[in-house]
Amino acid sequence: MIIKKFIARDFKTAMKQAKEEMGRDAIILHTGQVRKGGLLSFFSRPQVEITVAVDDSLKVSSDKARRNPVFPFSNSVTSKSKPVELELAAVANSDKREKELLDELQRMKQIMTDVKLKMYEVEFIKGMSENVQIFYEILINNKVEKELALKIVNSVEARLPSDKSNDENWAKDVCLHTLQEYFSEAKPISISNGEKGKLVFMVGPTGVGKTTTIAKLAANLAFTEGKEVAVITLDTYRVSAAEQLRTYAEIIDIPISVVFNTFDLEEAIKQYGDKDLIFVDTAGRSPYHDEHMEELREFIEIGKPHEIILVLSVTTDSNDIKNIYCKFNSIGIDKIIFTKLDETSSYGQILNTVYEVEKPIAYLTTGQNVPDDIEIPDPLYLAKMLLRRDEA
C-alpha cells in the first residue's frame, strides 16, 4: 500500500497531482486545509491537503492495462489469453475502486448537506423570538421533519406582531392557527340518503390494525347511525384475523363473508347489495412484495370500490410511511386512517405524511376497545396534538 500527501492551492489541483502520480485507482483517505509556516503564515491563504492511498500491486497492473488497452472482440488476443485475463481483472478492480470512491464522495456530499442544514437551522432559529424557538423544539421532539418545522416556524414568526413576541398565549394561538392550515378537514365515511351497496376497501401493511378498525367503524355505523353494514374479509392468510372479525360481526349482529378469490368477491358484493355499507378487510400486504400487491390490485379491479382507505400506524417511521404510501397508491388511495396513537407520545409522523401526500385523514384510533377508541379529528385537534409536550 502506497500512501502520500499532496498540497495545492485548491482541491481540483491537488486531485490532479494525485491522479497523475498515483493513478486513478487512488483512494482519498483524508482532506483538510494547511497554511505555510513562518511569521506571515497567518495572513497567507490556506492550501488544500489530501492524503491518498493506492494498492501498489494494483497500480502496476492497472498501469499496464492503460498502456496496453484490451479489445475483447479482437481476434488477435486469442494467443495471449492469460495476460488479457490479468489485464481484465485489473480493469475490473479499477472499476470497483472507482465505484467505492464515488460512493465515498456521495457520503461526503450528504454529510456536507447535513452540516449546512444544521448551520442554517442554528442561525435561522437564533434570530427568532424565544416563544417561537420553544415551539420549534416541540415540533422537533414530536418528530416533525426539520425542513417542515423550519417552514412552519418561519410562517409563525412572520405572523407574530413584534409587540406580542413575548406573550406566550398569543404566540401559542398563532402557532395553532398556522398548524391548522396544514390539515384539511377530516373526511370520515359518509353515506348519502338512499345510497346502497357503498363498498369500502381497507388496505395497509401487516399489523396496523385494519381488522379492529373495521369492527369499530361497523359497530358505530350500525349502533349510532342505524346503518345496515356487511363485512367481507379477504384475509385468509391468518385464520385468527377471520375468526376475530367473525366474532365482532356476531356481537354487532351484521353479516360476514370470507372469500378466497375474485369470483367469490363478486358474489359476496351482489349478496350485500341491499346494505348501506360493505367493508372489505384485505390481508396485510408487504408493499415491497410485487406478487402480493398484484393480487390486491386484482381484487380491487373486480370490486370497483367507492373508497380505498389506507390504514397506517403512527408508530411507523415517517420515511417508511412515505414508502408504504407510494407503493399502495399505485392502486389508488382516497383517505388515510392513523392507528395506535396510544402507543406513542409523538405525532409528527401524521403531519409529515399529510404534508407529503396531500390526502385527508378519515379517522384516528387510540386503543383496542371496540367500538370506542376511534375519533374523527379536526385541524385544531391535530394542531393541539403536535403542541403537546412529553412530561415524562
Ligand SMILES: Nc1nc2c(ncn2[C@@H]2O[C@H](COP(=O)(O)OP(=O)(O)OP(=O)(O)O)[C@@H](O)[C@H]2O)c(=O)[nH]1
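Basically, rigid core = biggest C-alpha set you can superpose within 1.5 Å across the two forms. Just so you know, these numbers come straight off a predicted model, no measurement behind them. Positions refer to the first chain, counted from 1. Compared with the form predicted together with this ligand:
Core-superposed comparison between the two forms: the C-alpha position of V370 differs by less than 2 Å. Annotation for M15: C-alpha shift of 2 angstroms or more between the two forms, rigid core superposed.
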The other form holds:
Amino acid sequence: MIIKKFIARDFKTAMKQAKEEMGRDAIILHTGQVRKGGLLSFFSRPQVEITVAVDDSLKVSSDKARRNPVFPFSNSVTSKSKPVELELAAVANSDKREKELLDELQRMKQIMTDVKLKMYEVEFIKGMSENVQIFYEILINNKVEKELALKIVNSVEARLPSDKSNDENWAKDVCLHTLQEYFSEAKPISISNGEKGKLVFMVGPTGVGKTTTIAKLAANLAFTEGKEVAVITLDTYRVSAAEQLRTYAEIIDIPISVVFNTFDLEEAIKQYGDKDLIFVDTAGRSPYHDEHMEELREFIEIGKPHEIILVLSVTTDSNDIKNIYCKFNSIGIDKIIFTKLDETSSYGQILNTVYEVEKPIAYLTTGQNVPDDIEIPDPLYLAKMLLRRDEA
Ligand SMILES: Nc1nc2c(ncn2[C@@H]2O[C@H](COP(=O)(O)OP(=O)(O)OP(=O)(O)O)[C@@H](O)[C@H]2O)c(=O)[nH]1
Ligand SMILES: [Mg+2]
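Having seen the form predicted alone, could you give me the form predicted together with this ligand?
Below, the chain from earlier opens the complete complex, with every other chain and molecule after it.
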C-alpha cells in the first residue's frame, strides 16, 4: 500500500495530480485544508490537501494491464505463436486478481465501518452523564455487544431525570429497570395438574452439560416436587455416556432406557406414558455436522416432544452461540438453558443471545454439583448479574 499527500490550490488540481501519479485506482483517505508554512502563513490563502492510497501491487499490475490488455480469445485467430493455455492462464490470473481486489476492498470497508462505529461510540458516550458512562463500561466488560450496550445506555440516559444524573443510586436503579426489560420471565419446565407423559428433549453441542442438567432436574423434580420421572438416552455413541446417565438414574431411583433407533424411542415413550415427565438426553451434536442433525431431526419427528430445550454454555463466544442456535433452531427450539456460569465472570453472552433469538430462559446452571447447582433466573437477577463488576 502506498500512501501519499497532494497539496494544490483547489481540490480539482490536487485530484488531477494524484490521479496522474498514483493511477486511477487510488482511493482518497482524507481531504482537508492547509496553509503554507512561514511567517506570513496566517495571511496566506488556504490550500487543499488530499491523502490518497493505492495498493502498490495493484498499481503495477493495472499499469501492465493497460499496456498489454488481455483479449481472452482473440489470440487463437491473430497469433498462432501463443498457446491457448497461456491465454487461459492469463484469464485465470486476472480473475484471481479481481477477487483479491474485491477482498481488499471488503476489508477496507470493514475497517472504515469499525472506525465510524468507534467515533460514533466516543461521541455518543461523551455526551452522557458520568454514571451512565460507568455502566456502559461495565456492560462492555461483561461482553455485552457494543451496539446493544449503546442502545441500553441510551434508554437509561433518556430515562434519568436531569436533577438525578449525578446520583449513582438513581442511575443504577434506572439501569437495572432498563436491563430487566430485555429479559422475559423465566420458563422452567412445568407440569400441569393431571398431565402425564410430558416429553422434554435436551439438545445442544458437545460437552455443554446436557446430561448433568437432566440429572439435576430429574433429582429436583423427583425429590422436591414428588414427580414421577423417567429418562431415555439416545446417546449410544459412547458406552460411557449411557453409563453416566444410568448412574444418576440409579441414585435418583428413576427408570432409564437406552434407545438405538426411532422404533425403540416410540416404544420407550409408550412405556413411560404414565410418568409425569420423560427426559430425552441426546448425544452432543456438532451443529455443522449435517448427518448428525438429520438423525436428531428424525428422532424429534417420531418423538413429538412437548418441549425442546437447547443447552448452551456461557463460556462459548457470542457469535458461535448464534451460529449454534441457528442450526439447532431448524429442528425447533422452545427454551434455552445456559450452563457453566461459574466458569466466567462476564455474562453478556446471555443478553446478546436472548436479545437476538427472543426465546425464554428455562434455567441457569452454576456448577457440577447434582442436584444443587441450578437456578431459575428472574429478569432482575439477570439484570443484576450484568451490572456486576469484576472485583479482581
Ligand atoms: N463448571 C461447570 N461444569 C459443568 C456444569 N454443567 C456441567 N458441567 C460439566 O461439564 C462436563 C460435561 O457435562 P455433560 O453433562 O457430560 O455434558 P453433555 O452436554 O451431556 O456432553 P455430551 O453428552 O458429551 O455432549 C462435565 O464435566 C460436567 O460436570 C456447570 O454448570 N458448571
Ligand atoms: Mg451427555
